[in-house]
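Shown here is one chain on its own, the form predicted on its own, set out as structure tokens.
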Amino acid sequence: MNEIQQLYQQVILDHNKSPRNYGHLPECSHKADGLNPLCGDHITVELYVHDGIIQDIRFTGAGCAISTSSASIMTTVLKGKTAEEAERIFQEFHGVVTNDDAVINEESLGKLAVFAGVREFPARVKCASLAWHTVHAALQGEQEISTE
């Protein structure tokens, strides 16, 4: 197992075991529910956006280790970002997990870069991207999404 795969496993396990920003957000300005009916992952993302900045973001739900760890890391990355920055990071992340030719910019993605390994397992891409699609929907004012 190479170093990247080991790091991938360590980060996934750490964020699955101790998810960051897990729980309800008492005062949220944006909220959406996401569901992956193929595997049963479901997530609710709540954000508090003030003056165009994501001041706080939390998630609840249940899912596999990849889904939970992706949501956990996503929340740490998006705090303090604008909605436009969140969208740019989402597009970059989605490209990395779906496109074999995508360039991985570890500087902009940070720990999210470890999810590049997911693209080798197409069935798991939806697990890794569920939280991202859900936060995108929340920022767009959509209440529910389903990734089939």
Given for the second form:
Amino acid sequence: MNEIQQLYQQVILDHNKSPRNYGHLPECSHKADGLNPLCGDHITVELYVHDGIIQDIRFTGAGCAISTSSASIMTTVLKGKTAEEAERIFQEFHGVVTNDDAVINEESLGKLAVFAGVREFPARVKCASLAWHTVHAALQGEQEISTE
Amino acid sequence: MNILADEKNVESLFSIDDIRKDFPELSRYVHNRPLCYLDNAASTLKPQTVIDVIADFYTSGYSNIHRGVYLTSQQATERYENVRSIIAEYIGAQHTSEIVFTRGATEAINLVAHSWGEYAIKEGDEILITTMEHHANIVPWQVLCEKKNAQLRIIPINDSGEIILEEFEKLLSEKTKLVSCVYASNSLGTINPIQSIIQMAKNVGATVLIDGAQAIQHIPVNMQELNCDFFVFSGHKLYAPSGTGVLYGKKALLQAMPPYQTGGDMIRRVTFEKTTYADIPARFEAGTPNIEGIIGLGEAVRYVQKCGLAAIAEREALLLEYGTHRLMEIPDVRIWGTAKEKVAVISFTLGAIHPHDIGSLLDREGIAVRAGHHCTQPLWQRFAINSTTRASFAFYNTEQEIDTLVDGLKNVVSLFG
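Given the form predicted on its own above, what does the protein look like in the form predicted in complex with the partner chain?
Let's see the whole complex now, leading with the same chain.
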């Protein structure tokens, strides 16, 4: 696989075409808006956290294939996790997309391993991490973040 | 004017192969592909002669300018000040003192907003800008209006991306103190009818600023004929170094304006009790300027004059026509900005494929295009889209490069299926 194929894998193209958990929650406990001023893309993430567990999560917004698929895959990964687990996965994910030397642990990363190719495209790291920063902000009680 | 070459002989004025040899960057490879640089509205590449004068300044003749009593400082001052004459001639200014050097068009607009705006704009006044302005010609006026309790009003455009002059006429009144308008749109390519706009604004006594950042490298301008009050542009879009720009202002206006920044080089006399300021243009050039950059700017203008602005415009018009035609071959391509008069800028969307995905995929084929909002977010709100992909051509681009772009886009389409 060349770098482009590595980045635009079938799973990413698929989630871009049919994003999972897209829309609004009937009731949410945490919500934040994420903005990428570089491209003007934005995302809103809504979470319903109960008993310390992310019971449900959805997102809305417009973005590129990388940011849309990242948000979509993220929601499937975070459902059922605790806030602490979400934070740990975010840190691991962030390390993989930003650090050339980060070891990719396919077992703990699961589906998120497909984003390893992003590290070859520094201009796209913000696309891949926008949804995660937004969830992080929502769980911290912040309402808006920017990837500046 | 010497830049208006014989229209019939434009092709013979330069050969494209020779021109391309003037720009060392054009022989580069990126991702193992020949660089296909189609982002000229963001910044143009630099000809060797501009690079050479900067290297020459640093290797033989470097010194700070103004007030040095030794030879190299005097020579550096002469080289720097000579560029003022080159620019004055290039844009048809009456006096060299009307040319103020800045870091770019953005700083030039900010200078006017702070210095002129501070005393000229009062509560209840109105400032008119168009829908297609760059953020650099929106935000400074927004900030000024907030501060002064003045009103920022927006001149609408039609679906082709042209200013609706009848609507502009309706917005004009005795309250209009400033009309600040882009000559050519960086996002749509539209060339605005600024002669009419300036005249209409003058009829109600408004001051006029023209943002020439996307025009100065394509269209001959003459300040006497245009009769605008301020004209700004950046050097780096005119084959000159980044960090250079020009504010042209009518002499009487500049003379009435207080300093924008204060410090060295802009004073007449300083005591701890009081400072008197230098005359224009030094009053607006506090501190040691970008000396080598300005010297490079002068050389860039000489280079453009040597190639001939008319010949450059002719070639870019051909590229625009060819590029538009070829892009339209791709199903799902939609071009945003279809004005009758355009510079060589093509903004487009490709179905639902996001411009950043397009940009990344093209990059791997050596193609440099811009993807995003191009610093005109309110413009895209007008068209209800977030962003576009933009290809913008300079006279050194070729039809083959446009073919490369089209092939690249076809690959993008097949990947996204």
